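Encoded as structure tokens, the following chain is the form predicted alone, with no partner shown.
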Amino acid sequence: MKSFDRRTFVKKSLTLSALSLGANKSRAEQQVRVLLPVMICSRGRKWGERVLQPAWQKWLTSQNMLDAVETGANVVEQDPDDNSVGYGGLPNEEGKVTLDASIMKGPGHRCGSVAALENIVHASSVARLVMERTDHIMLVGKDAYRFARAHGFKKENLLTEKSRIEWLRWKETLSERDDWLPADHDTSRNNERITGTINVLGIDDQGNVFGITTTSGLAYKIPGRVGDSPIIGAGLYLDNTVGAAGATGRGEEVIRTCGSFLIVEKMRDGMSPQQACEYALKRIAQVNTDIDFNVKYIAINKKGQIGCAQFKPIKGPICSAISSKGMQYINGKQVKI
């Protein structure tokens, strides 16, 4: 595959909201299709470019899609401007930043994950080592940290000054925005908190599927809380014969509906990625009628079709893709309940 310079790259970049497969198709049936190989991530224009351009360059130089999706995930993990993944992530109740991540590799259906990991920036890279260097799937807490240190990862303070100030501001209003329920289990409260997370999914030139989900989790969570991101089938799932899906947002809702697994299985049954993402959101609404949170799903199948949907109103692209044609930005669809 030929490389191309930045100027050519920018000229070839294009913006899409959707590509219609027929004039009489409804919006829900419209598809975004890209050429293979391809990478997608669960961010819009700004972060999409930051993540996918270096990831794509890694693919061009290495021809290894697992290395490429890891490179993309590492970009966000080490960037203090993002407060929902890695370094600079918003902490738990006690002011400690804890990270969750998972990784999957289509050939061999391999996977690995870490949860409640402290003091290590690249949680997704530790998850990869769990997948490649052990016969386990998940390591957690202090033992995940010890595993990372044994493989040469440096101990680092993940709490930036910006995130520390945000945490202190939250502490001042703790009674209205924590996770502790009153005795009568009154759940009428303000749950508008940072959830973040990023999914990076890729299909190589041989049609093999790879994916990563990485996060610092729900801001100000109760210590010990683990969300969907490190749970295979919840925050990430793929099948090398079908495609891949990833989740961001309120992890508890994704876990109890096995969201990413559900999407992949619906694609296996013949749904498009867009239809499957919307179906999975509607499944959440079936078990929780009080949607005061956001969940976003992205998915891609082996045909190169992309889907993305969320509960919140769409205010611009919510998913990005990159291929030999350059960058694409996908608006996705709001699922209204």
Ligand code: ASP
Second form
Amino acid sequence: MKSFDRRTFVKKSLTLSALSLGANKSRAEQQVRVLLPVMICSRGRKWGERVLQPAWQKWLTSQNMLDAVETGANVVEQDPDDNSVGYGGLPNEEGKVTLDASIMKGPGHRCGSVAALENIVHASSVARLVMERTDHIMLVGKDAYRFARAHGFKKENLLTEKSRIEWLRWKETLSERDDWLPADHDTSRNNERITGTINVLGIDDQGNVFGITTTSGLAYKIPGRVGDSPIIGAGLYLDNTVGAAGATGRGEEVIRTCGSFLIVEKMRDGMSPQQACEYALKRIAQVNTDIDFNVKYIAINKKGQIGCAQFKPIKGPICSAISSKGMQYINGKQVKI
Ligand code: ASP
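Please supply the corresponding structure for the form predicted together with the ligand (the preceding block corresponds to the form predicted alone).
Let us now look at the entire complex, which starts with that chain.
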């Protein structure tokens, strides 16, 4: 967030209190806090508004926070402008778009997820049905697809022309020792491994906690690869007595440190969401000597305190919130290693 936005946010936000970091007591840390009910998502201004405004509208009309977080996740899933979630997501190595998603509901500590799901736009809604209409937690691949079809989801092609062309450029410029050649006029390379994903977390007026993580996963992944997003405790975790956390970025690192679970448990032990997000990133740094990837965490506790942090430099808000006060944008903090 630019300093102007930051000032605006500080003015608009309901409470800002100074807390010291557990790891470094001498460093004062500002803690963003909002009134409940509230919803947050792991995106800045543009997508924050696109996702949270219809989601909040859903909350206002239904008073059902699970429906509201699902509405928010569905927005990105069906939008071809986003190439890291749902329709328009970048495909795997073989050009197939495969989706991962998870959902959690605080009351009853319920959860559901799908992994490597093809041809269905709303992976988070299928995850919700796994939670509500089965006695299981996770369905994968073709069987997740069959389950979705049994529940009436339409078969759709998720690969947009834009994503197909990007994938093809990646494939054609990957190596000079294979037989795939870029077009004569195309001198650019496409080495970038796009990261994305979205977390939508909400706490209702009764203090109940809900969350979704949904993604098309790491661009150009090996077929069969499943990331952190559908793994309960990695890409998403919540506890109805504590709060919620979600991850985006390099899923392997989040899985091997149980990122979202770690954050929620640290909040249970008394860390603020901001402290806990930074703590979980430092844990990744403990097992990696070279951080050449991004991981971003967002978290919220039952007091309405919000935290967000990532490895990559921060150029604008990395998290958005909506409450009765309207939209708020949160810069978060870069954890430098
Ligand atoms: N976390 C996702 C995964 O590893 C990807 C991302 O957020 O970019 O599948």
